[in-house]
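Given as structure tokens, the chain that follows is alone and in the form predicted on its own.
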Amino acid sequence: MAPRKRLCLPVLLLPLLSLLLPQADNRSFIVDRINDRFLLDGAPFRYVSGSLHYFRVPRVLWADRLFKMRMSGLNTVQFYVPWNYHEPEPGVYNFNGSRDLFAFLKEASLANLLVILRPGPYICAEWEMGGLPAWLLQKPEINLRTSDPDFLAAVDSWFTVLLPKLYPWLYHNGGNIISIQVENEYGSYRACDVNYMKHLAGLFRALLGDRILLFTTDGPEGLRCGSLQGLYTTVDFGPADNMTKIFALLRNYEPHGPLVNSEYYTGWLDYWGQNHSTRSVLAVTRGLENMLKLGASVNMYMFHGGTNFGYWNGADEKGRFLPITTSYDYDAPISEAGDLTPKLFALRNVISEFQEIPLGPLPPPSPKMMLGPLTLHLDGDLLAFLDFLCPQGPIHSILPLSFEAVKQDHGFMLYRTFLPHPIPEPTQFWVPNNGVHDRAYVMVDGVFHGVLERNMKHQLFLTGKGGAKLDILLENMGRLSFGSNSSDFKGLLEPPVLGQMVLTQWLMFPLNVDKLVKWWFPLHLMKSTRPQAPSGPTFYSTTFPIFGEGGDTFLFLPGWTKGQVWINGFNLGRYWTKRGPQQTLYVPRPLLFSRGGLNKITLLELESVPLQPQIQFVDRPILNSTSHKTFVYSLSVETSSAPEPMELSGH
């Protein structure tokens, strides 16, 4: 008989280790339709969740915001995945830095938060083009969010990359994702293409398996087109809506199982030119309490809003084009700067009546910093830097081309032509068929003459010599992001007209302003070209030290009109001081060099500069100061100059 092999110690320990380690096979999150509830690992479970978007918060602050959510009594965090944030060009993917959503999943796990994931492909979220990549519009006839083969091919390619990366993070695989939404509020979209929704559901199942809970969410009016058999149906509504009526309607689509409000609105978004939106603490807490009494699961949208840094804000079309502000504070329980508000403490008290909340003190507000006023110095007008802004040179075309046609997704593009003959008398300059998308800054031989704007009647008259250089700087203010939006092309969509003459023979310069600010301006190029009297789009900058530790702060731009601002090369976003309501820009402390380090701020002012070109940093935000008179020339006869209440139209 052969001698028996001795078992090594690791083999003997395997059964013991298997008992000590958590078993993915024993983990489950399912719908108990008999008892109208969720079961987590076989035990009754109700989630009280909050929305936070990793793409609106600097990565270094993720842990802080998630910890505060957990300490508020939440057991789950809900967030979107914006496709355009991760696939900037077809087949080019970015999951690094603040785009590392898997690092965010890990931070949520460390905060002891489960995850409800909303990967789209369309997300709304008041985000640029609702999260869809602008490069889709390089095929002008594409039908977004339908079973158009071109759209489906792009979606399939994206999800074939994304969803397998998420598979290890599913709850039953040992991760923290308990459910995943398919599309987003599809019932609010004009197409109502059931084959498209079926295609997505099949794709999710093929790549994620059968065990993950897939769901849809819609406003009450969207349940008919947004729901799909085989996907769990949820609804969204705010504190002012009739909860009893809406949940009764939901039961027509989901007769058994837990009631779920996937977006319970704690506040609302802001548009440039409207008042800052708020929701009362009492209304929000009463609504939450009533839902929890029914045993419903709830996600609060937003629990922490964050910021639309850079060019990432979306827009709505509600009688006119309404771009969304840089601040996404949302009047949420956690403020844009990450501070706990009275709304949070009131909601925490409600949650504590229904489930245990973590023990321990809640964090105090972050330190805030005041500095200034600081005087900015003139760097030069934008046209002087054209060789650096567009080193590859212009694109030639008889008629102007859109941003999408020249693969310019965001920011600015300069259109240039030359007057074919003298224009001695003031002659009206206009673009037919509302063809300015979204805002045009008009210059003749470098002299600024005025602005044309989407959906707005501006009287603009030009004169000039034969051969005079006509420059039009076009600003993309953010693509439509909600509901029935069609493809939102940017730029000059029609050839401009001077008097009765259609202007042709255009040069188009796609501008990379961020690259200029980050790489060229630090070299202090072109000092000798600084003009004495700036006209039109102009760069200003200064440097400043911060002594001590510094803190979070808010950039205040009194007297400035409209533009873009960078700090240490980071694009803080748009300011529109003249229109409001937002008057300050949130500056997170990690963006600043403290202890005597030298910081640089750069402004691209697009219209007019105050007599004293100064800015200052203040210790609190100013989010509600609006001038409505700017809307008096709307093209829409239905639009008045008074502020209008916005419907809770969804995300």
Ligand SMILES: CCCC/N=C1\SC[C@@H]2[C@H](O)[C@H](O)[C@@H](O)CN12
Contents of the next structure:
Amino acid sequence: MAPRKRLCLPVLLLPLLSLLLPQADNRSFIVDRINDRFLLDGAPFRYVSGSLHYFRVPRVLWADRLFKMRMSGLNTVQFYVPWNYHEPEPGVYNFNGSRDLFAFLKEASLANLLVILRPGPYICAEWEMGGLPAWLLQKPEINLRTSDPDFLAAVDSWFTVLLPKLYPWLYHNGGNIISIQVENEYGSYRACDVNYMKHLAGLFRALLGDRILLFTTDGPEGLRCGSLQGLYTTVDFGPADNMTKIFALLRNYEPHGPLVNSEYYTGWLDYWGQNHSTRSVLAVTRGLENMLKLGASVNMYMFHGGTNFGYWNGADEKGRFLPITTSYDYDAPISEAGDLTPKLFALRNVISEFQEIPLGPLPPPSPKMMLGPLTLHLDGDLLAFLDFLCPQGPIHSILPLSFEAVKQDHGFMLYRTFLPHPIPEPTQFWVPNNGVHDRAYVMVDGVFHGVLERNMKHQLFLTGKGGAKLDILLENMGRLSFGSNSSDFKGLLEPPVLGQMVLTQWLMFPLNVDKLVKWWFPLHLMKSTRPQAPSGPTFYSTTFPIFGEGGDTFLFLPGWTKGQVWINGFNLGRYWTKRGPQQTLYVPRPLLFSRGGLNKITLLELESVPLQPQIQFVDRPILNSTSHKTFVYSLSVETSSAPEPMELSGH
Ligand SMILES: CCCC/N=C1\SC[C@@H]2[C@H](O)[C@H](O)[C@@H](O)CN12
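Structure of the form predicted together with this ligand, please, following the form predicted on its own?
Every chain and every other molecule in the complex is listed next, the one we just looked at coming first.
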């Protein structure tokens, strides 16, 4: 038998040492229903929290944003976990790079922020399909956000992966997560399926244990269906709402325990084609002060909004389909570019009346860069790159297939058929049942004939020779994230009609535009000899050096119409200059090569380009300009301060 090891002294001291350190078993975050408050490690605690979505901020900027939140006086950060961001295909998981949720939890901990986590499965958030993965719709009859067995099977599979990974991060286990939300404003959803909510609550308890505080959040009108016995009920409302009335309503569900507003709106979201939303500093600060006076715990939604990069924006349905803009600035206390706003300083002053805030200087705005104008060269029309965009070739079907049917989640798909006979006279072309989801760019033998748009533009008049190629580039503008009573399928959902003829025999080309653009290989060397399309879906690009350190900047596309932008292969998001109100796209400095490094910008313009295909980088955002105004900056390059924009009519 091996000789017994003599225990050296330090090991004998461990029990004593363990009394000195905050141990998992001494850590607790609970509801004190006697004194209507939270207790953190047994001491009264009120959270003053802010929402920041890691999925809307490049990872390299997380620490900066979280530090600014802490210095603003917040003690907690609240964020969602978008299921579709982490499970791109069934059973395939991605927690890497800017999707490394656990690195974000670590950054929050380093910033001395506690965490309120909202993993859904549905999160709304103006995010594509409210965070639900589009591949769920490959079962077209699936009944989302209900106890539909197909939906629950996918939810169980996802949460069985995610929730155990969160277990060590729970506050009482030594982590920083103090509470976890179940679903999201379920009371606002048509289903009101209590078995679904009970299933989720049971799953969360089974995988997270019985100590973590689980809660629900609903607007005042949603509390009945959104709340559930055993889950702490919270509410959301903004500065214009009647706090007294809403908190009184909340007391019907939580007679005791702290009052909680889980989403106090500091601003609001923007839709393409609608006016930019703002909320006044006075109203927002007054509302916060009134809640803090009541002893309520509050989360400000958003404290930093960030950006809907790529194709990640969601959409609402308010009479018509309304896609969310690329900017999620939200008129939040920390701007999209990470700068502190007057609203932040005002809120910080309010918070300082109720609890200690960190002392020390607040960071100045980040350096901003102006550059340009830069002239882009024509790489070629999109059709010229079809073989590269869809190397696997088309899918053939008598009737057009949806994006979901061909497993294309985002972006673009080309639908092709051939004119069955000559169309010498302009002939009506349309898609029944508003079946364009969401925008269709129509070409005949490569010549652009115009656009059809969901709810907005229902017909074109076409001519063409018999056998001519009829190409329809279909753009998915982001799936409904709120207000949808049915699944938001994308693509040509009905066969188009030309005159009296229903068009059949379709070729579907799912397009991987991002893969093509990411090739550093100059696109213009790949274009075919085909005649260049004077308008319609067309690639433009250029390269440009940045001398010196560079800075954050805002891409301004005066005269361009609508499209997608990539910088150094990163999908910056959608632009829609013609519709507004967003006229610039935020370009974080870390995306750019400075000190003489060569950068590449690529545009896929979907409709028409200005006479001079130029773009500029300006030093401030333009988020509130509708299409009838065009701001023209003097053509200065990297000046220290931008001249006042001249407002020109026209365009
Ligand atoms: C009247 C509002 C109903 C929709 N709820 C909204 S719009 C902005 C915010 C975010 O979407 C958030 O994700 C929702 O929980 C609440 N909310």
